[in-house]
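Let's start with one chain on its own, the form predicted alone, as structure tokens.
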Amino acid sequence: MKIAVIGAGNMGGALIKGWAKSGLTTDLIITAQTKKTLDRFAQDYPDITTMLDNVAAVAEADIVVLAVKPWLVQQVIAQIQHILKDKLLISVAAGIRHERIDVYAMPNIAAELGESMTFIEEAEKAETASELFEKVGQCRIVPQHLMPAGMMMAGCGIAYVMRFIRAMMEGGIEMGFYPDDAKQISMQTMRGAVAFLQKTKLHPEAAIDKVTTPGGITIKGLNELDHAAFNSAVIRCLKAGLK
């Protein structure tokens, strides 16, 4: 089954790399606005078919993934609509609707590493799309009204997690660690917390109790987060994009 990815920017590029690493290189046809971008992918993944012509790429595909900027979606669909026929058209452009799009999906840039959290809107062909996106991470099919929340938690949320890591780095530097060391410590601590929750299936607060000794230093730090309204700031951050 041939997959045409229209657009090889940040999101399209992450999906291309993730699908290529999952073994789909010979199935991928990708397009971009410049030959320079295509040459870069061709160098890293020689078995991928690269084209500058969107129509030609769609003609050879069974599934078409629109990974262009939101303001280009209408233009690209108008360009390729005459050749789409019964091909599955998936859009990963946030917030843009079109009657010809079959499935709306919201992955994140961790797709490049096979670690995306992808939300797919309920639709007739959602399961088919899910099978494709499961090759680059976890998928969740949700009703339309939850897609914006999924985007904030995973699509945008990955940036919020990175901001927390940056804050930990800055604290580590202030306490005496070199920046690269502080970065590695922060990332490994985050990785360990996630692995622990995944393995034990504990609620985060129950896991926190295992680290928090009465009268100890952990509770002092947690109380400072509460004084700074940390939980409220995170919730407000996630809801900001829904306004």
Ligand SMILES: NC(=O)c1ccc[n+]([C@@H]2O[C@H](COP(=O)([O-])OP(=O)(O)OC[C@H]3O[C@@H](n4cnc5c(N)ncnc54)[C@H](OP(=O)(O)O)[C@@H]3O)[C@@H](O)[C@H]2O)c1
Given for the second form:
Amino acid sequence: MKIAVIGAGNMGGALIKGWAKSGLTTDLIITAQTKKTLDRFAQDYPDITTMLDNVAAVAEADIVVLAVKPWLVQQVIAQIQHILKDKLLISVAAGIRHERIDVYAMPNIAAELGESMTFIEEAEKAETASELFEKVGQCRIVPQHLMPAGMMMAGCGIAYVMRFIRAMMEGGIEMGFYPDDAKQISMQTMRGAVAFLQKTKLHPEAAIDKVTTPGGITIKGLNELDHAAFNSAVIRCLKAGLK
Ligand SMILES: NC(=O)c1ccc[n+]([C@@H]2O[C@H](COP(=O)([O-])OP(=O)(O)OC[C@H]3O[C@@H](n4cnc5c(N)ncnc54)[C@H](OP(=O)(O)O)[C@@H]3O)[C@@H](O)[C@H]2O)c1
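The form predicted alone done, now the form predicted together with this ligand:
Everything in the complex follows now, all chains and molecules, and the chain you saw is the first one.
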């Protein structure tokens, strides 16, 4: 099964690296606008086929993954439409719809590490697309009305989580740690929180109770977050992109 990735940028590149990591290198044909982008992949992944010609790439593929900027989707589909025939066309472009697209997918850049949280819109060929995206992380097939929420929680959400890590780092630096140490401490603490919730299956608040001594210091920090409307800020952040 040959996969053409049209647009080897941040998102396309993460998918390419993730699929390569899962062993699909010889199945990948990738394109970009400039040779410079393709050369970087050719150097790191000599088994991947690189091309500047979208039509030639699509001609060789069974599945086409469109990963260009949203405003280029229409133009690229017009360019490749005559050669698409019954090939599966998947788009990861945010918020752009086109009658020829078979499946809308919303991965995030952790695909590069096999850790994406990908949303796929319900469609006839959604299962086939899901099998592909499961190679780069977890995947959920959802109805169309949940795709924007999925995009905000995972596609964009990864940036919000990174912003939380930055905030924690800045607090750590103010209290005396060097930036690299503050980053490592923040990331390991977050990793620990995720692992704890995964293992115990506890609701976050039940897990928080295990860390919180009555009259102690954890509750002081938690209440400061509440006074600063932390929950509300996160909820508003997630809903901001739905407007
Ligand atoms: N970034 C994310 O985290 C993320 C998450 C989910 C979905 N998405 C979606 O992914 C899409 C790409 O976003 P991005 O952040 O990856 O953008 P990007 O980094 O700018 O990548 C776009 C890529 O498209 C290539 N390109 C431009 N015109 C082309 C053409 N005519 N034919 C073939 N390739 C062409 C560019 O080539 P050059 O490198 O040679 O210029 C570049 O590699 C967007 O539609 C976005 O909504 C992104």
